[in-house]
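Just one chain is shown here, as structure tokens, and it is the form predicted alone.
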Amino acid sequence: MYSFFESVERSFNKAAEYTKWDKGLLEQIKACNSIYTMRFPVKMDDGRIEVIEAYRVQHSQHKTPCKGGIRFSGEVNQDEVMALASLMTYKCAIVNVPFGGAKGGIKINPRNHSTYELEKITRRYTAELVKKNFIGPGIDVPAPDYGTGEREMAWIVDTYASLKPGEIDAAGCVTGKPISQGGVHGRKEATGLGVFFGVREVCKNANTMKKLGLTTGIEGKRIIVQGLGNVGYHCAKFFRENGAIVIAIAEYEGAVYNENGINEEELFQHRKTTGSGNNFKDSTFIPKSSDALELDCDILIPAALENVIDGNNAPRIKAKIVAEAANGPLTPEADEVFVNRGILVIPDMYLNAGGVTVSYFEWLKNLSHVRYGRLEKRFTESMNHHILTELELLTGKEASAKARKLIEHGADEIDLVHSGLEETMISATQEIMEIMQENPTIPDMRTAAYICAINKVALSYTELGIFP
């Protein structure tokens, strides 16, 4: 049993195979750069100390500043938190978001703890990543993970800001922040929506889909999400609007199907109420949930934790594609499965880098300090405007109220951060299935998807003249 860092390792090395740089290059593409492990005391509501174990690992500052998320979870190790900031490097070089990957982590069940006692433990936190220049908007960027959301990200700026009086910038320092607090509109749902984009994009290649004996396109198809969460709604919603059917939705307490599909607000309401997934409507409900991954669909997406596919459940699973949302949530074992099985893995390391693409989009805003859509969105409808009533005197004929609203219509901050995203995600399959497509003895995407980081990050080396 690998590592979820050794498993990283375990796929660079065997897409490195397919590149020509030179092997210390590889090495230092590889390693991790700065590990910072830390211990600090805080007082808990009833009077207690209690010394919490945390890390925020910077993996390549190949590009400056480094990103990644924070998570709080009790399984937090430094094996994890290497793995993850080694996995933004590459989700950054794929997507070409200029960052550097890091990765954070503090190692508590937000469960157990008092809002009070979350906050004190993110300020303290945020307060030793200053102390040693580990956060900072030229520096590297934090943003949510599993555990954490916008109230995090708040209190993290807000200790930033006070501890650097006068940083013009210092908004920038994390990204996924409450709107009030120079956030981004679409942040929030960006993870899920990015996933959409890049299976959606897959399912267009009718090569890939034949072979897969799928039709082409997203509408009709079978899906199973694993997860609840953020990505794991947001991956439900999206693809149910676009016409695939979400038979089930796993989460720790079990698991509820239908056939028929499921709304996944309902059911996160259901969730809300009862605080579990049983009785939901007209729907089966599974005690064990990763007995619904091996349940029969078209599209599987686990969207929760690392390692909840491998060698033992892999032979089991019957989707025909699986689509990482979650960071490593199969095994090495489980993948050499799937490429034997011809099940096609559309890999983490760039599907789920809606998050990130948009958090680029939030510290660009952050520093130029300008809302996106401010200058540009009047002007365009007022044009827009003009050049309809130019056709319409032309033509003779008015357009419906449905349509001039559509024409005329302004481009809000959503609207371009949604499109900034489609645009680089579809790009990003494209890049990677033509490597498929230009070497055939390349065994899957995620083979692809690590010579196409590769291939990016030692350029950037080599340009910097660091290497020849």
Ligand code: NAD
Contents of the next structure:
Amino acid sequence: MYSFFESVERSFNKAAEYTKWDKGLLEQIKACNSIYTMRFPVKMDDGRIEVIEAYRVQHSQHKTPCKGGIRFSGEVNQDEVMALASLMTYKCAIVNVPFGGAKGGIKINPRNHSTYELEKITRRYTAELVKKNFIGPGIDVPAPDYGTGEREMAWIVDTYASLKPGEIDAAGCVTGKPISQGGVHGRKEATGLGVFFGVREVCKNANTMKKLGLTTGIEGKRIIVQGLGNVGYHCAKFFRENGAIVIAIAEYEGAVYNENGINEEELFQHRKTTGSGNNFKDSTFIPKSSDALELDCDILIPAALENVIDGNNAPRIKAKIVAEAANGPLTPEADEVFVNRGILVIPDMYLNAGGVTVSYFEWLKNLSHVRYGRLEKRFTESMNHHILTELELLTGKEASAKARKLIEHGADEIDLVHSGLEETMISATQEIMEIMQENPTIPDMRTAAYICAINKVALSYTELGIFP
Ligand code: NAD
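What would you give as the form predicted together with this ligand, now that the form predicted alone is on the page?
And the full complex, kicking off with our chain again.
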């Protein structure tokens, strides 16, 4: 049994054998550069003082700032944060986002704390990061992860800005913020939408699909999603909206199954009102949540936590494609089982890179202090209007109202963000698939993704002149 960080190292070493880089350089790329472990006291609502355990790991500064989410979970530990920080470095490299990898974690179960307690913990954590120079728009920029969202990011930016008065780029100290606090449209759904774009691109490849015994395209594919949080919810939404059938959604209290498809928003509302997925309309409730992963389906999307598929349950998984929306949902043993069984694993380190890609767009927006589309939207619309009117005069034909609306439309922030994300995920998928095609001895997509990442990080070190 490997620790999470050891699993990442193992995958790295496997891929490194396909590269020609100096051993020392490979060791440098693999190592976590800075690890900050914290203990700080917070007074809880009942007057009790609790000592909070927290971490921030900066895996690599080959590009700055460092970037990576902050996780709130009772399972947080140093090994996990190190593994997640490493994955961030490789992920950013693959999608050409110019950041080094980092990750943060606070060892708390958010369900056991009031909103006020969570705010105090988050603000104190931020203050600790400021004290040690571990946060800042040019140093290290956190984001949401498991157990955190827009609300926590708003507390972080507010704390940072109040401790750094006059810092004009303060909004860029964290991403995933609410729009009113400097966030960007499209960040909330970015990871789930990126997973959709990545899987759709793989499913377009006729050869790959033929080998898996599947038809090309997303339409009609039967999907199982684990986790109805930010990532899982949006994965379910975009697959359903594009013609797939989400037959099961697993949450921690059990799974909901319906062969005719589940609407994620209705299930979300049902769980919000009743506290559970039990008794959801027209569906079967499976009390042992992990059993749902083993149901027959085309694509399984783990979007909750790491190590949920291991050597034990991997032989029972019936999906043809496992799309890793979560970070590290498969152990190395599960990976081996899937390679041997011909199941395609689309790896986390690029498939869930939509979040960091749009975080990059948010950071750029914060540094430029202007909303995307603000300068050109109206200009584009009036130019398109003139061109269309001229064409109508020349041809003597009139465009339909629908076509006119579509052609004249100038891009809003959301249009630009979604299109930038789509382009990023398609290019990354193609790059990784090309690496596999060039060398048929590469056993799986994860190894190809690591090769892609290692080559890019190594190149940036050599171009810095640090390694010849
Ligand atoms: P989240 O907290 O919004 O959602 C996680 C969901 O998983 C929760 O609803 C939780 O109840 C559920 N869950 C917990 N244990 C479960 C179990 N045993 N079975 C089924 N469901 C369970 O977190 P998130 O932001 O959606 O992150 C999910 C995963 O995606 C994590 O691995 C995270 O690192 C990764 N990720 C997130 C982002 C992002 O932008 N939020 C980006 C990249 C990767």
